[in-house]
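Next up is one chain by itself, shown in structure tokens, the form predicted on its own.
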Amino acid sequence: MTDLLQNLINGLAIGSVYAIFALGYTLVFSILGIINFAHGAVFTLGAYFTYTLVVGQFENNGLIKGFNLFPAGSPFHGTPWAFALAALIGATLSGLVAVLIERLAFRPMRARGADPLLALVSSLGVALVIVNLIQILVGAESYNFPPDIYGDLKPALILHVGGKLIVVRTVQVIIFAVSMLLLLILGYVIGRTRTGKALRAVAENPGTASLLGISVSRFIVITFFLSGFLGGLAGTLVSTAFSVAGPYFGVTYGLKGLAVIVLGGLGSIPGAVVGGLVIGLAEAFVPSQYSAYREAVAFALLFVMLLLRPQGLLGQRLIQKV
């Protein structure tokens, strides 16, 4: 019992990243019919962004190798609201830079009516392009954020059950916190608001929507803004709990996504919250012993739903009109 309580803790903290992750592929999947390869990137970005608000500077190697940003002291660090506000600036960037990719990479494409093929290839290669220009920048060594970048938060909790302890990494409370308000909140954005309904119509039908008054072009713009903000908010909460690990650890995590997003349902917001836990709880159950073979869980239960149910957990089946 106690086990299962700690992957169950493990899987459901790690499988909420993936979902908030794998809903900015949702987003513009669902208005475009595209998948966004450079959200990965944008993870990665995300996490820089807010490690050089907290620290202010890289010292390993790059281009920028000892610049420092705050040479009187960093005001992101040292409380856990004085990090929440970088983690959020960071994610803010990340959602600008999201909407300049949709302005060089997607808008040229859908101007000329380009075949769908070519938006997907042509975002894969802005993707190259800002991994490599971070490996310039600040090389390719991972970075830890600072241990008390939560303020005087205890690192753990300890929990006593049936004689036994369980560790739960306050860094896993944080994510899982954080994670299910930002879902929360974008489930209610989604359904509740005129924004969210003029979204809904854009993804339903763009020529409707457009001859009903809606800017699609400005709703397009908003899809990326908060789907690169998901993806740059995931990427700090993922290297808080581990490390900067590189200009291409998001890839890892882009892939991941595609294997939620599938297992879900593509376009299915609903379905990437689901896909992302159910991943991340299988993540956590594989044994010790088999740790090295983790990462193929995901890609294993991707085989699997497309073998069984090709439209995902909570996917619909797409009816061709002849």
The other form holds:
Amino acid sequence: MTDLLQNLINGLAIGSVYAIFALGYTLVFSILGIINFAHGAVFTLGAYFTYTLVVGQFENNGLIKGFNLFPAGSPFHGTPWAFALAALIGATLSGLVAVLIERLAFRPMRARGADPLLALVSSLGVALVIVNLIQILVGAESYNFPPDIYGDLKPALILHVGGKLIVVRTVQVIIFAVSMLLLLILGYVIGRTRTGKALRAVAENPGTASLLGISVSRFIVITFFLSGFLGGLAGTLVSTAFSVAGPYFGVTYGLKGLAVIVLGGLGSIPGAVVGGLVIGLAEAFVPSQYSAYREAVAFALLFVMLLLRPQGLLGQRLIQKV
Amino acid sequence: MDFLQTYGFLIVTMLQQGLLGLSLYFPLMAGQLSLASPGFYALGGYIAAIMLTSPAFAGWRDALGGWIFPLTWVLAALASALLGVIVGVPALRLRGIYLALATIAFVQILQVVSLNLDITGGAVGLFGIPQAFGFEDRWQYIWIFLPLTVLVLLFARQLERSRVGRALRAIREDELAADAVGISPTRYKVLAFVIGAALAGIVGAMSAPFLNTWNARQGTFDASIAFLAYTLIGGSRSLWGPLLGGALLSSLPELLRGLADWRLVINGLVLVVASLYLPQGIVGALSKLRRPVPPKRPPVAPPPALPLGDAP
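Having seen the form predicted on its own, please provide the structure of the form predicted in complex with the partner chain.
Following is the full complex, with the preceding chain placed first.
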């Protein structure tokens, strides 16, 4: 019972990050019908941006030493507010990088109506460039966020249930709260606002949308910005929770994000949320004696889902194109 | 033999990677983009590595001598083909990006499994794999990779010209139409997938002694992507595309060695630029060069009357 509760808490926290990370994938897929493999690299970048801004030290052989937004002595130094601001700026920068990626790697291809599979290779090329630039600029080592990054509140909650301890870490509460808040905001923007309506129109049919006077390329830029923002923020949240961010940190998450969006239904926004939570929980519930196989859970679910129901949990039925 | 001493390793690597690119070409003949090759490559390598190092096979090695190597190739091909059928029959119901994702998942699962089994040496992998036929230099692997390349090319060419090849092409162009004229898409798609799997398995079995060690890093997502890049950048519509793409892209990091840290960045840029400006791949671009003016499409002939008189 206590294990169940602890697993549930862990699963919801990590699952909610999977969800916001995967949302970035699925937004781009729903608009362009391509999978942006550079999303994992943007995720890594987000963590690095925030780390640079708030810790600002890379003590190694890289080219850049860091840029501290709040050096010792400045008013917000070491407070959770400094971290929150840095995380926001980091996510915004990630969003801008994603816009740049669209500009350089996808737009020229779209103009020619190229095979979507080529976009796959092109975005992988971008990922390769980003990951290796990180290595060159700040080195191949992993960096840890200081443990008190969210202030000295941890752990938020310790429950005694039947003689056992259930620990809810502050990080987990914050991750879950931030993710849910983002999802609500995004849901509102996409479901209720004019911008959201236009986005949905572009996703449905770009040709018709542009006939209706919607600037398709502007909404593609917005989509990529949102995607990069969510990906970058997810990178920061994950790296603070597990205290590690190396250059290759995004690769596994990039692949898991694919499992998440397929599980939920490619292109489905609620699907990405459900998929993220399902995979987070499934991983948390792997019994500890099989923990070595935890990394395979997402892919096993992906494989089985594709075989049983390729449209995913919440996806619309695939129309077979003849 | 100074030339071979210097460049032999590179040439063998180019052949090896070209062959792996070709392993994607067979499913592509039926229009199926599979990224499963690294899984079969890893499996083949593990089979060879285990047979060549495990004490359990010491008796076999003594009895067979040099013949143990061809035996590992055959077993790797059979095991990969078998696994190919098991994975291919359900997975090939999927198309396009869905098939690509399912095969990526397959490779990931195999990788996690191989990281955790005792027989595969876990995370450390297997090492000290004896050199094939007592080769003393890496370049000598050219004597097994080159004949394999020639054989595969000949086989693929024959296959393309055969009834099976025409059936595969028909499925690639229009699966429903192929089905309608009595070609079983599933059977042919699985066949093409299995041929690619067996090839990747053999290359793995040849590569384990070549690389001397074998571990879970051999069959990764990165490899899936590398092989896909070989095929798309070389040209996916011609036999020569994947081979050329594999040879060129795998030699790129070596050729850029002088640029040390920057070579992987440049490798990435090459992928971006090539996919933007060579949509038909290198082979496609070359064949366009040969006839600079693209031939106008012939006017579409009116469809012949259907013998059964049904309205189309």
